[in-house]
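The chain that follows stands alone, in the form predicted alone, written as structure tokens.
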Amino acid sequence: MRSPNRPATPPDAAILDNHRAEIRMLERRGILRGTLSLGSLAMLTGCDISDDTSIGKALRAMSSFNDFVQAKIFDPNHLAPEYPASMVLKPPRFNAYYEIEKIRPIDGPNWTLAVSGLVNDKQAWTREKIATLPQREMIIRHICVEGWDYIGQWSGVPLRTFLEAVGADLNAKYVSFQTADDYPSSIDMATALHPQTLLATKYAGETLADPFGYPLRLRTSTKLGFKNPKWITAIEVSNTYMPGYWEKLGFNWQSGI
């Protein structure tokens, strides 16, 4: 006679590893609040980590050491688990310093992204003419650093297509953003050609609203909330760190494995 504990058939394979994907993420949420108390403890201290005491010098140490573990733990060819559409959250969830409708609008007829750096083509781009390139579509879970989630349906251009229409050096170490708002950031090359990293237009299929980084916004499946720069005008390629907003303020340039 069978256990009552133990199932009549064996669990499906694509149950199995969901469920895996499902215990890799949470894992990975553990590890990430783990190595971002550097953020939390400057902010909460009132320290500024450029600064030259001690206290600065022990923020800075251990900030390095936590972005160094997750540049070694980063695979570039792991994918992180996808979703059914109907898990997606419409609209996405806004989340900023700011109100939503304070948010200033980025004139679309006239917007243009400048291309800086170690890259051959350094011509601006229209909208029209991103829309040119390949499109990707990926449904994955948005984690923010305030210990929040939602499942979100991005399309655009795979940023590696992007870097090489315009012949980057793709053996360069950065890839940094300007944006609207003034937060801008950067990303390792490494996350820059991961699959799963997009320009990203569209949020469920329409054109992303004003609030959620219209015309163009980064999307990553490897990086945390505060790693996606929304209303991006500006990408350079340089091997020249170059820190985001929320890095100056004490939280890990990394932020992601």
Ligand SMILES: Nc1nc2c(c(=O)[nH]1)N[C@H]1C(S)=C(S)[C@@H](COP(=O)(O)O)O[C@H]1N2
Given for the second form:
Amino acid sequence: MRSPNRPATPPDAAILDNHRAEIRMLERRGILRGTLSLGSLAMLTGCDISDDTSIGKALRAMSSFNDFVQAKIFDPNHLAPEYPASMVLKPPRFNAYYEIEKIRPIDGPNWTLAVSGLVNDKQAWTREKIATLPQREMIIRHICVEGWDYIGQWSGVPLRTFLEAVGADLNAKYVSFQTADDYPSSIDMATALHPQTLLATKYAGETLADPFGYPLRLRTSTKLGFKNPKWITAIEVSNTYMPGYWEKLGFNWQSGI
Ligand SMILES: Nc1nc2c(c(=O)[nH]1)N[C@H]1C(S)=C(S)[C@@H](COP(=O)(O)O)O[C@H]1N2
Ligand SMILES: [Mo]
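Same protein, different form: I have the form predicted alone, so give me the form predicted in complex with this ligand.
Now the complete complex, all chains and molecules, led by this one.
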């Protein structure tokens, strides 16, 4: 029997290969640019950046330099622009590293959120308990590295509020997320505490629909789309760097300011 929070069909290597092919196509069309193009170059050349080749080393050095610069210029008080409700795209646009048909939503009634690491209270959270925390709404632009974007209206609990509620060490370096579809992701504490970083439970005032991360997903206004994990099952506060799904494939970890 499969575990309640796990999709029936975990994404396999073939699906990942398809996505790599898609990235190569976007690269040819010049859609991927800037700090990400080096990561894409790694994929284009088939260069495995976990390999200790010189190009691998160069790519890693470049990417950690980009992380360093982006962390330095991140302003914890600067708010990303918000938009009028009339601009909100309904329904939102879907993306994941596999095809939408493969999505198996989380088992809602049995879903719980695990909390671990540098926190005082490691009790699991239910949807009902999360709903008792103060909520915030924001209408922000979602930007995907594939070259598309949309305005979305997200509501939920500010991650800062949640971290305070569990007595997290707010001086820790990272907040990491595990998801039901094996898409680990992590952000730095400055981003986690930013007022426009939400544990989102609603889109356009309605409970999140399955493809968009029901029942809980991250929505940050300061990072690219891929840094917004959907279907979150666990949150960990730590000082250990954990590259996410796309970062392991060469994408820049900060990917936003
Ligand atoms: N769990 C999980 N979260 C994910 C992804 C994914 O494949 N799995 N894809 C990311 C990418 S690349 C983008 S652009 C956004 C898409 O979010 P949306 O479907 O709500 O637009 O989710 C991000 N979060
Ligand atoms: Mo994305």
